[in-house]
Structure formats: C-alpha cells, structure tokens
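This document opens with one chain alone, in structure tokens, the form predicted on its own.
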Amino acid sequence: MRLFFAVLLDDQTRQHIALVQQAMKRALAGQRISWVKPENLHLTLRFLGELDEEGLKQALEAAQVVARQRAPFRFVARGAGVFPDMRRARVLWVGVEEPVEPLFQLAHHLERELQRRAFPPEDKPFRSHITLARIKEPPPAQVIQSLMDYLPKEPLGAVEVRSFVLMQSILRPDGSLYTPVQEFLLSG
C-alpha cells in the first residue's frame, strides 16, 4: 500500500482554497500542470510510500503514540508560492500562517516515532503548504509572479486540527484517489 500521513481540511477552507486554485487554473491556462483535485486537498505530514503489512502496523503504531501525546490545535491557511523557487516552479501551494509551531510539532514528532520503528528519515525537512499542484515545465517567472501578486492576501480559512489520518494513494491516469485507512485522534 502507497501512504503518507495527512491533516484534512474542513469543507470550507477546502471550498475556499478551490477558488484560488480554478483562478489560478484560468491564469495558467495552457500550461503543462497538473492540478490537484479538490476533494484531494489536503496537508501531508510526512509521507511513507509503499509499505507491506509489518511497515503499516509501525506506522500505525507510531501514530497511536504521536496521538496520544498531542493537543488539538488551529491554523490559518493563507498565501501561496512555489518549490522550489520561481525560475524552476515545480509545486504551486497554498501556506499556512501562524501559529505554525503545533503543526511542525506534530510532524516532528510523527518523524522520531518513525524513525524509532526503523523508517528511513525523510529526506527533505517538513514545510507546511497544501499542494494546489505539480508543474510539468515551468512558466517563466514573472508569470508565476504576477499570478502570486494577484491572489487574495485574506486567509482562506482556520483548521481546527483535532485529528490526523493516515491515507492510501492509488495512482490512476485521470490522478491520485486518496482513502482514509485510519483517523487519529489529538488527545494529549
């Protein structure tokens, strides 16, 4: 199975940042991306890739523990640019405000559970952004420019996160179908 952890988003800030993206679509129109669907919107954690049956019962593990030792939190979800800069535009997303520290918490703490269950660190450092979608061939700069200047500078919503899921990805020619394989409730 291919997973990754996740923090979902609530409709609205879901049906918010769906707006940005179809302006944003409209803008780059004709451009080889690759858009993220809209029920797909979410905030990945850390990802696993594909686990057999003993990686999924020590991710699951490793959750359980995370869970249990963190308190709900909020974030505001504001913003957006690029990865990995705007010459070499890869991955368009939307950020997340203040306060951010519960958030990289979170993650940093999933990270050292993982990695006491033997999973290989990630090999990039954890940023927080909601992928709005993956770039083929990337438009000159100034237009990826213009089109960040253009964007509302209101927040696009609060996400009360009081839970994670850890999600399986199945790769399909029309994009990913993600399912929910087990929530984790904040506790702590």
Ligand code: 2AM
Second form
Amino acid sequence: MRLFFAVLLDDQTRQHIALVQQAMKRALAGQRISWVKPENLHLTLRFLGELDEEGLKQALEAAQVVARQRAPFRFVARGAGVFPDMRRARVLWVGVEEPVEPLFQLAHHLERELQRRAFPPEDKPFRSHITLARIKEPPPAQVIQSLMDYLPKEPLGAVEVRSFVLMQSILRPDGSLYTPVQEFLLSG
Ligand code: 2AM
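One more: the block was the form predicted on its own; return the form predicted together with this ligand.
Next comes the full complex, this chain leading.
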C-alpha cells in the first residue's frame, strides 16, 4: 500500500481554496498542469511510500502514540507559493500562516516515532503546504508571479485540527485516488 499521513481540511476551507484554483486554472489554460481535485486537497504530514503489512502495523502504532500525546490546535491557510522556485515552478501550493509551530511539532513527533520503529528518516525538511497543482512544464516566472493576484487578501480558512489521517494513495492516469485508512484523534 502506498501511504501518507495528512491533515484533512474542512469543507469551507476546501471550497475557498477550490475557488482560487478555478481562477488560477483559467489564467493558466493551455498549460500542462494537473490540478488537485477539491476533494483531494490536504496537508501532508509525512509521506511513507509503499508499506508492507508489518510497515503498516508500525506506522499505525507510531500514529497512535503521537495522537495520544498531542492536543488539538488550529492553523490558518493563507498565501501561496511554488516549489522549488518561481523559475522552475513544479508544485503550486497554499501556505500556512505563522505560527506554524503546532503543525511542525505534530510532524516532528510523528517523524520521531516512525524513526523509533526503524523507518528511514525523511530526507526533506517538513514544509507545511497544501498542494493546488503539479506543473509539468514550468511557465515563465512572470506568469507564476501573476497567479498570486488571484489570492484573496483574507485567509482562505482557519482549520481546526482535531485529528490526522493515514491515507492510501492509488496512482491513476487521471490523478491519484486518496482513501482514508484510519483517523487518529488528538487527545493529549
Ligand atoms: P505534495 O502535495 O507536495 O506533492 C501524496 O502523494 C502526498 O504525499 C502528496 O501531498 C505529496 O506531496 C506527498 N509527498 C511527499 N513526498 C512524496 C514523494 N516522495 N512522492 C509522492 N508524494 C509525496
């Protein structure tokens, strides 16, 4: 199973982000871009990749330990950006407003518990983001820069994080299919 841990968004935040996506999509018509379907929008805490049964068991255990010790919190989705940079834009995302500390702590705690169970360390630092689109051929930097005009000044949503979810990702030619495997309530 191809798996990852994620924080899911409430419907209102999802709808706000979907509106921004639609405006950006019109501005980028004709470009080779794959837009994340609104129902698939999420914030990844940790990508796990392919796991066998034992790996799944260990990941579930790690998540249970973390969820028992961490309290619910809230984050504000605001602003947008690209990875790796404006000139080589591959991933278009919505960001998280400061303070991002509780999200980092949750991701780091999960990382710690996974490593204690012999998962190889994540090689990239955690960067909280909600992916809007994956860009196959980066358009000129000015085009990417102009997309920022479609962002409202106000936040796109205040997300109450009461749980996180282990998600399964099935790769399909028309986009990934994400299915929740198990939800972990933050009860610390
Ligand atoms: P992304 O949104 O930045 O593309 C499921 O694929 C989720 O796991 C996506 O949100 C994706 O992040 C994230 N992810 C992180 N590392 C990944 C990797 N090496 N391969 C695929 N997805 C990864």
